[in-house]
Number of protein chains: 2
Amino acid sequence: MSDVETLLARRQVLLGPGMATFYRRPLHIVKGQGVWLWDAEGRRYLDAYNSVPHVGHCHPHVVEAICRQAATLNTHTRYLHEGILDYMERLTATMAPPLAAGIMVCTGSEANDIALRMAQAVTGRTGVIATDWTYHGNTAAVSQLSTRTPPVGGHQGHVRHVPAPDGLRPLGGQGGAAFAEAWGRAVAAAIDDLAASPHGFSALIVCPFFANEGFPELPDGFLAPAAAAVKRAGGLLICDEVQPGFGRLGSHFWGHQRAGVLPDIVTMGKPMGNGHPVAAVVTSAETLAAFRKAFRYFNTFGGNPVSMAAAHAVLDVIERERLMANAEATGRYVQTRFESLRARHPRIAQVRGAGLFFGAEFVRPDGSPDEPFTAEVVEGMLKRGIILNRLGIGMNTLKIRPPLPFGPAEADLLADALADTLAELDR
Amino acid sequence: MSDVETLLARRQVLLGPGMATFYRRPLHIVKGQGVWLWDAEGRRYLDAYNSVPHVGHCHPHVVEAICRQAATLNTHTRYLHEGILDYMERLTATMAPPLAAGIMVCTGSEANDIALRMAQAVTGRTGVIATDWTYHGNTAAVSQLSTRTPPVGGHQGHVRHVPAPDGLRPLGGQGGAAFAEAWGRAVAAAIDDLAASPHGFSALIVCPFFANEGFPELPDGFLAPAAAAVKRAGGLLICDEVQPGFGRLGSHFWGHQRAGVLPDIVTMGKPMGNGHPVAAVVTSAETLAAFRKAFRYFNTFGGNPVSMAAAHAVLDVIERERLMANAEATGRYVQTRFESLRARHPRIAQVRGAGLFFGAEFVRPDGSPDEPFTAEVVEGMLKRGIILNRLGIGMNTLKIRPPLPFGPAEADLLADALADTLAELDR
């Protein structure tokens, strides 16, 4: 058996069946540095996919911060420590008031699990609205939001789904303000439906960039009608910033800032510690107090000194290396290069994104999502040493979300490889 | 304001009200090494409480493993990596078949959240039984098991509580086999009650050492009648090893082995990575397959190379430094010393525990739990530079659960300080 086959067989036994890997022939990755990954055979890949190593794989400043703190002290928040306080101040300084306090946890799933309970504590109700193509995490409570595998014992009946926004196929048939209004009406209808149920309405939870939905191109102020409906009903708006947060979108530090809404609760995770398990919920003093009154909550590892050292170091690097500016500039540049490909390849319906979260949507001649073609593009890019993936309602949009040090040189490698892949597939 | 007051005021603003600390005047801890902690004023404390730094605060072998791997690669399990496979093999080698596979996560809460769903997937039912003085974690689903603050929207009705076992006040009034039988009948009655409900019965979840319940002294085979009732009803036995696992009890690597039961699912967390956020669920291939069929599950940080390096290093140190043997020997020795205190202090109703998880229960002359006195003992020990806490149904039992390198010299410091504290309180 090959190395890969051996590892797959061991996974089957030790980790169980159906534990998904990427690619037809999964990768055995052994080393990472900056925007590069290496496999066990010494082959190098340009990482245009992974958002967790936000400031670059194994960034020395983050590694050093982890090592220093791990050698000094790593304990919990029942004792006092500056790390969590300094970090929470620095984190909330990136947001508008009243987002000024929060809870440190270990995973985005834990953060969303808390966010849902915060909304319950504030409203006294339990109903939640999410899109029908979302993913907010894997705890029992949070996985109720997904439309995929239904839970044992059935859904609890407290979740309503609204259609995932699709810029190419807008709800109501029209783009612009009409699209935003139509989507807001869908949210309002779901609110009414929950309000008439025993659950009541507590919160709308969205990724403000609608990342899993395929980061659709949306009219300015798209979320405003929905946010207004939430507010009218006394509910909370939860923005899940696990994917767009921490400067990835270039123009704004947070996805909700780019979307022009002020959420009641913000959750974050993946990129926060550059791979160290750190996540958080940020909200107002009032919402946090309501939660702490309603639920006892203590997270053993959450906000520990090493996690906070890692998270501090990530913010240091974003600032020192001007990674937001890089995200914006590289994002603009690569979209220009992709646009020139679109002129030659009618299968590319649209090039879109913001900063270092971008992609292209592939369709058939009739405009319908071309998932099989997109899957071929992903494999074709891998063959050329480029790691990326696909997502969206039709799973037909490239998911390109590299570590933030991804610059113009890497953008050229990416665009050249895509041109090459498309040329091969078009033959 | 003093340093401590300043930090408390900042916590109030940034982390919200009611975020508990230990002690009347909380500690500001800045450094840890082995079984020692230092505060910001340079005062040294003997750590007789913290189980997370399992092999000692900042153990150089664990720190080095984390640093090396963090500088090499830290990514997720969609790519193949030996770290998680080698670790799962090594971990499951400490358990009896069919406990041979599992899922890596970040926190004990995540592990128990999955364990409950595994039982749902296997049985198709959702009812759970726990003790009425337990704590298994903080996700929305897992916190339903606690009897404390009721959740918003009420309990979901699928949890039944059985009385926490109390060796000094046995259910049914008799000790020995009669106590085990009486407790087994309580579990069987809860099973019948759930079976007659729409939820059905899926699992009994217990800490096999009943740590939070006050680690009562129980007759041999105490869990057998309950486990048999669970099995007859087609349910699963979940053992939460977050506290007793990884050799702490000295005689056995796992609490369930000491208790003489073979669980269907084992969960673990806290000590696993010596502070690095690592946790896991271990079960049979069949149960894991049923879960993977019923639920999509992926944990971004779970089982990543750095987490696995930390967890491997912890197992290395347990073996190399013979920490289980140390736990057993030190545990025996310190209980002898505590017993001699009991002869002089009638407030000590019982000295008990196993390995490096032990304590003493304090009662009033009428035998009722003396919580205020126990609280004074905890503060008196702190004054003498010893960190410990209290737990149990009456919150009147000392919770002594130090890092495993805690040896006879530290046991003497601890016992001398306790003698001193009791002498002062008795004056």
Given for the second form:
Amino acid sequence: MSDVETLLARRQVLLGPGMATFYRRPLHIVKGQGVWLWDAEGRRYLDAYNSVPHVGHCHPHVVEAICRQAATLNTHTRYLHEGILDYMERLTATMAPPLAAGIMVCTGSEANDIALRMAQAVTGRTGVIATDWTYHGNTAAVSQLSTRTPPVGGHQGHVRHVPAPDGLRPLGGQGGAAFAEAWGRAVAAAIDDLAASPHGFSALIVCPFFANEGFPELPDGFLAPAAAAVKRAGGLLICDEVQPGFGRLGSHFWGHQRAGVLPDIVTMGKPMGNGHPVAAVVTSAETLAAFRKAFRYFNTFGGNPVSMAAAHAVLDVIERERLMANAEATGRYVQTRFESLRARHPRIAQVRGAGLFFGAEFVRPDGSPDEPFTAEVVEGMLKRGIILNRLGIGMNTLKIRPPLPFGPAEADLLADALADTLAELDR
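Other form of same protein, the form predicted alone, not the form predicted together with a further copy of the same chain:
All you get below is the one chain by itself.
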């Protein structure tokens, strides 16, 4: 039995059946550095997928900060400590007023769970709207928002879903402002439906980049009509920044800034601690006060001194190494390389993205999503030492979101490998 087969057998027994892995033959990863990963056999892979090591795997500044604080003190927030306060000041300085206060937690799931409860506390209502191809975590509350794995017993009556935006197949059949207005009307209709129910309407929750929906190419101001409908109804707009936040999109530090909206609540996680479990909810002082009054909430590990040291160090590296500028420049460059491939490969319907979150959508000759072909592209790239994956409504869009030090040299390796993979699959 091979090493991989042995590990899979142990996982089956110890972690339960169905424990997910990537790829037909899962990887046994033993080391990471910068934008590179190594498996147990010593093979090196270019990591074009993992957003958690935001400033690079095992960045020495982050590692040193964690070790130094762990050797000094680690405890919970019922003792006073400057770390959490200094970090919250630094974090909220990247946002516009009134987003000026928050709660530190450990995961994006926790953050989104709290955000839903904040909306309940402010509005006195429980109804929530999400897209029909979203993912916001795995607590009992936020798993109600996902349609891909319906919860046991089905979705509860307080959830409404609107169509996931699709830039190639826009709601209403028209692009541009008409698309935004059509989607806004869908949100307004869901609001009205909830308002007529016993639940009422409390919040719309979206990723402002619509990452899991396939990060569609959308017209400027796309979210404005929906945000206006939410405001008219007295609800709250929640923006889940777990994937697009912390400068990944290059042009803006946050996805909602790029989308041109000011949410009532912002949630974040994954990249905050570069692999150390750090997440947060940021909102206004008034919303946070309403939450504190309605819910008795405490998180033992959220905001502990070691987590805050890691989070501070990540911000240090983003600033010192100018990683936002790198994300913007490299993103433009790699999309140019991908566009040259699209001109030669009719299966590529569109190249899209922002900064270091980009990909390509593959379709059949009739224009329908080509999920099997996209799956073969992912496996072909792995064979060439490139780690990426796929997502979107049809699971036919390459999902590429590497650590932010990913630069032009790595972009060339990626684009060349994609060219070779497509050439092989086209034979």
